[in-house]
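A lone chain, given as structure tokens: the form predicted alone.
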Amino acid sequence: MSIDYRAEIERMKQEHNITVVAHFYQRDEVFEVGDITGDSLELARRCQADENPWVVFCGVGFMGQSVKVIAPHKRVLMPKIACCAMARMIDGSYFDESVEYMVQRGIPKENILPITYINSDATVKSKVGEMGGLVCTSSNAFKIIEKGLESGKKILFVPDRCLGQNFANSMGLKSCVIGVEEDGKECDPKEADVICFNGFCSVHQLFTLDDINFYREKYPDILIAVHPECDPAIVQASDFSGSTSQLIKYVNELDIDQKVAVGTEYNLVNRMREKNTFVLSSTKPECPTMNETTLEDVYLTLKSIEDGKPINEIVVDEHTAKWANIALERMLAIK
């Protein structure tokens, strides 16, 4: 006899006080589901907010444990802890090492600001947060630079080097990419606002200058709308660039009869109006670790409640976790 996914998972949810989580780049059987759905700081907010005790978070590793972190009380669950490959590209000894790679080019500790982005291990947040730094997300991104700015020290940004970049260019600011040669030299951090870990979003990173002219040659009146983790070549020839929440409004907020092709992942794209919304890609730009999901997996979990033997829970401890809210609050009190 099979089960019906859907119904089992509506009856758990409302049995045993369980909200499930969707973040928008999830499949839509799985983000359809969801009792809350939204971008990373979104999601983890409003389940902060949210009375019930437990959490089923349909996302990705650090998203999970942003909701741990804000949220200590709540048994977070997730139905796969997927790994964001970006997050994964640096941890606590990486950390270290790029602020170790600037003391040693002349830029004392004190005098660096880190900045990591919210797609990030929370072990990194924790290291951040206990420099004094703080936590970013691509939407106010602008916001928390300009401010860390103000302190006059260097701004170390983690890990994703086009949000960095992208976001010191629209501020007229100078920026350098740790282990990457420009004319045939080191990055000098010495000589640059920003300095940028080399990680990045392999999923954004598909989005080409020749897709932006193909679109512009079959529609010369097309809009070209794509997120910052695009490379700043990509971000520079489009008409927009903002968050995936900032990319959803724009999109909405255009004629209907206007044009336009959406640089960011595939799922949320497919999701936004059906006339004249175009994926800037000729492959699909699908994240992997996103779409591991399952309605199974999010059954299976809910179940694995039921029967007093929850799977998947996301655990951080005591030290990490309070560092690395700390640093979430730093930004959260940025207005």
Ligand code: 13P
Second form
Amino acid sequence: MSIDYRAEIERMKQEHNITVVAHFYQRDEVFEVGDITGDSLELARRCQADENPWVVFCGVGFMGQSVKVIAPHKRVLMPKIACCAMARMIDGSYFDESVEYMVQRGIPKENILPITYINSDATVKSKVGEMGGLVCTSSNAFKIIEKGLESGKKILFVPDRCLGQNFANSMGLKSCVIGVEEDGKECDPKEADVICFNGFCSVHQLFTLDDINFYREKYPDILIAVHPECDPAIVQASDFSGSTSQLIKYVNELDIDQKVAVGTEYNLVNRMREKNTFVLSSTKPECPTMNETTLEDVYLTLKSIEDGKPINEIVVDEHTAKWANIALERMLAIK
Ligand code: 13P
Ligand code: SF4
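Please give the other form, namely the form predicted in complex with 1,3-dihydroxyacetonephosphate, since only the form predicted alone has been shown so far.
Next comes the full complex, this chain leading.
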């Protein structure tokens, strides 16, 4: 007889005080068993406030790791420890090199305020915390950069160049990307307010100006809504840009007859209202790592708790956890 995964998951949640957490990009079958769902910021805040001792986190590695860092007393397990491709673009040594790049071009280390997008490993968050910096997500980046500017320091933004440049643009700030020449000139930290690391999300790079033009030509009154991980040219050509939760809110508040094309991960867009909502791409923009987790994986992870042999537990060493926590708490303190 085959196992009814959903029923078993619900039973084990109740019997063993387990909270299942799922990001919006998870497959429908996984998303539907989530007790806590949301964007990266909401997931972090709500997991911290949740009372259950066990968290089964369905998402990518940095998300489960962030929960472990801000709520160290919890046991955090991930059905798949899938690593966000963007988070993998930077590690501690690339971070140090970026700081060095700025120092060599005349910005003393004490005049640099690092901000890391939450899509980064705890080692990077830890280095950021040690330098007095903080974390941001796509839903609070504006506020966090604004706060950072109060220090009067140059902002080193890692790892997403798109998020860094998109928010710099929306705030009327000058930005540049380390290693990328503009008009034949390399990134000069003296000339810019926000200096970005050259990382990006390959899924959000799939949305192009051709896609926007296609939809605008086909439906002249259509609205275009995208995630700020998209290229700055795409964000500028759109009507709205926001985190996953902000995109859902934007689409839900539209008149049902209003057409909208959304530029973010496929599973989320596919779950939005049925009528008049389109995926802003001619391809299927799936995040491979977010899609790794299956309902069977979730079942097996809960079962491992029930059997007293927990699998895929998140562990962060003491020093890294201490400073990563400081960087995350500095963010969480900003309402
Ligand atoms: P949100 O914080 O908007 O949910 O984004 C997470 C993410 O990885 C987007 O690609
Ligand atoms: Fe990472 Fe991009 Fe996937 Fe988001 S969509 S988890 S940034 S690879």
